[in-house]
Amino acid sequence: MNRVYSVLITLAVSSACVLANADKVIIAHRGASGYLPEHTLAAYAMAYAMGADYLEPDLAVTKDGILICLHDMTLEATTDVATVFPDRARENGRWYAVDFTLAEIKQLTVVERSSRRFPQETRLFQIATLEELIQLTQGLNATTGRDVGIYPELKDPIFYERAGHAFSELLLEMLAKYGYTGPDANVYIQCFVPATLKRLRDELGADQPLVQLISDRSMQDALVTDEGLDEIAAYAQGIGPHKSRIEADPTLVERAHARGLVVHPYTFRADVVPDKYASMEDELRVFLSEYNIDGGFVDHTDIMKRVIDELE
């Protein structure tokens, strides 16, 4: 086993007593992405060790129909694909994950996205599959006695469906394989596209908790109206709004709660803190205590864990 992975998993096992406040959940955004390259098994293991309640993978689909953990449709921002497969870019100069088999994807090494974070010249990690993330999570749950869940996002579903992949069905099949079924399953399925979530619930019979993501773009303004929240409550169990929407209208949380929806805003980052806050800790205290969110997506798991513990 890679020595880095071994050390991180040992750390996770030793942290079995680290439990987050059950009322305020910590969603490790792309793993502990503030410390290690996003969507790698190492980042997920570190987030687990730091006390995350959920590990969050964005999902993409390979050419041979395998779900992988990847934020972008394309590979060049977070891998060395341009070096390994220089002639495989599309006419627009970009390398799309859906054009590569899993075997080819596994030839790539992951590169840190941000120059402010993990050294970008370091080449230690691979892209993980969803199945690998699930096996890691369930394995650590078995060895630590904790019950950390997963929080997958169907990213760009229309793109993959047009490419010939049954994106939603692939996810439901994988969740069923590992026991994530039923309304009490320790999983949230998230998506920005209302039609995708409605199809999951009404056409595909998904019985897992669903979360409607809501961007800060005006095209999704209708979702945060009373009528919009009423509609969301008919098919989902929660909303994941851009945090700026709550700052602009703190009643959003109360109105969502009145409809039985949990509120998990995104994304809290220690190295990208709005000017109005002195630190990420200050920002989190406002959102957790004053706005009364139910949890949030965070790049720096340990900081949110510390703030939640202080507020108990």
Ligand code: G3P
Second form
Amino acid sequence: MNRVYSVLITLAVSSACVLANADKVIIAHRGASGYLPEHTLAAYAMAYAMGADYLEPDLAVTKDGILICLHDMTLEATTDVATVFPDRARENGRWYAVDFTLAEIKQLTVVERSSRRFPQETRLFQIATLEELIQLTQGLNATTGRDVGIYPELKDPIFYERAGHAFSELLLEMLAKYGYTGPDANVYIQCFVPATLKRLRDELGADQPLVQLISDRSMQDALVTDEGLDEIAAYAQGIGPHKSRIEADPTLVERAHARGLVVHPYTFRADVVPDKYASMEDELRVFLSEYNIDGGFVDHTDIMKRVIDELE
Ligand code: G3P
Ligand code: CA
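What I would like now is the form predicted together with the named molecule, since the data block earlier showed the form predicted alone; can you produce it?
What follows is the whole complex; the chain from before opens it.
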């Protein structure tokens, strides 16, 4: 895709975001992961019901090329894989999702990651596919009349490409199958790897809104400079910085806005609140009102919804 088309997409999405600025968006991070095991259909449904604007799946690829909703490359932290497939770990003692077919992955039950959250001994849920999440979202949109979007993350794209999977192409095919195409599609594709986003835009013809994630690691410092933001604005419609990036330099938000980029920091959690804030509500008020973010990734959708409603 040439630069002119990229700029047109940016303008189209930016104009939509002028409206969105009045409506801060709630991105349900791994679903309502503060309440139910992350990335399960139950967690996504709960976040939907709590008022999320977007449901966020991290993506992984199975051995047979199916996109599943999973944060880690490996399965042992959030499933019972060690019990079901005790002999399938690699030499490093870890069970990689890409080594299992979807049929095998569906034999697993999901285990809550955090000992502070949903009971870890309770085994009620399966790993969801991206397609199942989309069908859930679109089904709920049909029954409620709302228009909740999705916010998929291409996680570890280099790992999956080296494993022989066309990760980005698989995502674009699935999005097209369900109508998520064009600059107005109710989707943001997010990734930490600039080259993956640039390839989506320039080589694969992706015309959906893209978000450049920016970690707190020094290797991504260049992305928050003026030059870095200029470069991002040539292929993306937003940035998803670690919260600390904004706290360290609140001008990041206005500098991104000046380039037509929305700002969606990650991650707000009621049970992990930095000492400087009295509560998650307090933290959110600072980010929404003082820093003027456009939305954020949140484990507790209901709390962010309440804070936003109070601010209006
Ligand atoms: O995608 C934004 C945020 O979720 C990035 O962190 O590790 O939770 O995917 P992570
Ligand atoms: Ca993510």
